[in-house]
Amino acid sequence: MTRSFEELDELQWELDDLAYHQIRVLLLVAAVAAEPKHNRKLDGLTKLAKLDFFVRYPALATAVLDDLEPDERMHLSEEDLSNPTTVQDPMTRYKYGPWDDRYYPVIGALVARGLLKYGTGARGSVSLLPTPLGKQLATELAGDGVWHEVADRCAAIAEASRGMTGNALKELIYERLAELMDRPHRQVIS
């Protein structure tokens, strides 16, 4: 089967999408299980959808997490804090607030990398937990140019989020957020 120049080149696109957005969750689940108040993981999808959209949305979070406000490890611009919610990776809104399709295939490379593992979560949900391999590629891209502000973001969300459940994060948006969360489901957040 011969493919199009086109075809190669959306291919290519797909693939490079998806491991920015393993690097990303890889970097967040990483700062979630480092901070002891999480219990060492991250516990479930919603969860892991809430402070996504956090990373996504950096200047949203600091209207829904209190100790943000100050915190320059989230690397507000002006143009981020006078349009919110202009972001390179938008999300859509979904029956639990803001979620993306690609978090089963990222998660499912990153633990098929052994980057992740899968652990018992409260009230048996799935929890997620790096591996030391994974620890040892979240601290490397922490120091890499090109990561630095996504993990200095993970780690800010990572120590405002503490103690809170996925579903106290989705009542928090919800509140703080109503017109952005009063749109209806599958509709892109922007």
Second form
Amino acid sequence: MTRSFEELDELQWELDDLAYHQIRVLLLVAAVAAEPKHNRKLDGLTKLAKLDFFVRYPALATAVLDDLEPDERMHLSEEDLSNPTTVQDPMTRYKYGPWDDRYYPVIGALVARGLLKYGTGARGSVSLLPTPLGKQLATELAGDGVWHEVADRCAAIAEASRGMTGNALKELIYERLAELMDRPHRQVIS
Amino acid sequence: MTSRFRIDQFRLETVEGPVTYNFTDDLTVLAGDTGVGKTTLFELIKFALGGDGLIAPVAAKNVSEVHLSIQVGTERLQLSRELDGDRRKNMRVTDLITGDVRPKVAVSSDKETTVSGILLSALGLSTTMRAAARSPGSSRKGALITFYDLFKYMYVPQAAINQDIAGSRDTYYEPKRKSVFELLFGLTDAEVLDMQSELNDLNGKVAEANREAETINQFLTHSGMKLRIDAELALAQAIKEEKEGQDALIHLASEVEEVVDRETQVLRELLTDSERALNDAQELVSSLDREEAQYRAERHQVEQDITRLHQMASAGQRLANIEFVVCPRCTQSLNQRQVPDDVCRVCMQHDSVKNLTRGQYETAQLVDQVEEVDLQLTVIAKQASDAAEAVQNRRNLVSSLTAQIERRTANRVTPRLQAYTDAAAKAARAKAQQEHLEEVLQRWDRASDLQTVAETLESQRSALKTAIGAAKSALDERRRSVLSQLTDEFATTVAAFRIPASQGATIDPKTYLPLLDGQPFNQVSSAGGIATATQVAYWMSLVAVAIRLNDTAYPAFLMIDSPRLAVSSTEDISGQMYSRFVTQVGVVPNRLQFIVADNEMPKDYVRRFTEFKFSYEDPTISTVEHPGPADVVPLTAESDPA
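Take the protein just shown as the form predicted on its own and give its structure as the form predicted in complex with its partner chain.
Below is the whole assembly, all chains and molecules, this chain first.
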């Protein structure tokens, strides 16, 4: 089957976009699993989405997680602070807080590539943890100039959210960012 | 000459029917033991005349109305008065000659038509006479003389017979008692009484004028102005000073205005312009700041996009070599099978994405965009720097101009401000001084007016005193004659009554009261009822002289309640008393009326005069059964025979 250049270009964008999200999620899961108080795993998709929200909206993370400020690992510029919702990858407001539809293919791809594996979560839910290959890649990425800021943020957020469940994080977001969450479902948070 | 006053008939309306007494004789005696109702009857007569008679409980309970038929002056009237509550405040007066019933007549003295007024008019006396006090300082016109003041000379109540004469014990009543005595014996008249009242009134006015003059004089003394001319001069000076102050104010105002106009105004205009320019520059700085912020935000976003592109590319590359090791559908391992090149390990289709490389076009575009933004930011930075400098320059200019203006106004206006304050204070002081002096001058005017008033009043008072003096001297001869006759008659009567008075019995020419051995009658030992006998002698003497003179206003009527009560043991006095009554009425038949309450009339006179005999079985109010002597309550303590 022959594809046109435009079709191939579009496919490449899509693949790179998915790859981009996979790398970030891998870094986040690796950072959380490296933190003993998270039981060395990322427990549940809700928790993943909330912690990812902090990675993607770093200026808002400081408003919710008390232990984050001041933390140079967040790499916040003046522009980040003055426009905290103008970000690279906005999320969508769902019933249970910020969410991204790409989590399912992203996690599926990471597991299929052998970078993450499923574990047993609390109350029968699923948990994620990096494979030795995943850990190795995450370590490499942390030393990569393109990714080290993202890796720093993931580490800082994993540390600041120690001992908190996905639900607790959701409650805290609704409490601290009430105005931002007071918008219709399926609307982009920007 | 007919009688001046006479009671013809007294009728009481009782529950059981009327009780009537006809007084046809010149002498009538109501005889009977103590408690049969004689005093009750006398008090009811007083009540019927409009007076405040003491109403005995038995009368209040059984009598509904009293009717008194009288002759007074040339009139014959029937006076009717109800005893009940509010109705007693008015009376019905019937003219017995014409049969006319006059409109309701008030008892109270503050009404226009009163019973007293009708009776006084009938006696030929003025109804507006006042009894003014005679003391030189007195300032009251005196109380109005009513018929009831005259009635004190016509009725000697049981309570008073050994106590006082026509209210002589009450000092407040003294002016009236004496005035009425003089009136009855022609020793004064309405005109003299009016003049005396007027004199007292003038005394009051003069005193008031003097008091006010004193207050004003004190004020003027405190003002420090001994003469009116001093106040006038001071006022002129104050007016001059106020004008000077005002002129100075106008002059200073024009000077200050001049300074402001000529020199400072230019600086002020410059300042206004500079302030406007400063505002503009500050606004420019703000707008540049906003613009810079917008560019920086834009640049940040573009940088983020560039990072994202780099990350996407990096992620793509990183993951390109990490093949799927399990099937995402069945989770079976994919490493266990042979897969040709250019075929997807999962779907086994032609792997069209393999070796796809994207150019750096988007990144280059974004980098260009960042450079462009940087260029804009540089331009803005230069503009911002220029604008900030302009702001600083204009700020300096504003501050320099403000300082210059302040310096100018401080140097030029401040000294004038002090002068301005001084001039304003001077004008205000002068104005206040003027108001004070105008008040002082008004007081001088008032003092002058008061002096005129006081002089007029003094002159009136002097004229009045002269007139009173003249009127009194015209009456002096009569006064001497009347008092002489009264004293003679009294001395004779006292002697006839055998009242002990070794150094003589006289009528005091000042008080008109009887004296025994120079002592007031009620201060002489009352053993044997001397006081009572003396009083009876006094009344007999008054009546005798009045009848003899034949030109007095004395009503020739006397109602005496129980004169023998205290002298009953002294038959001589009692006999002499009746002898006098009889003699008097014998001299002038039908012109004199005595009504006496007594235990009994001496036998010699019973057939010649009327005697109403009463007993407990047949009391004065015959329709009411007497409760018996044990239940009699005297009308007054003094009437108690015990």
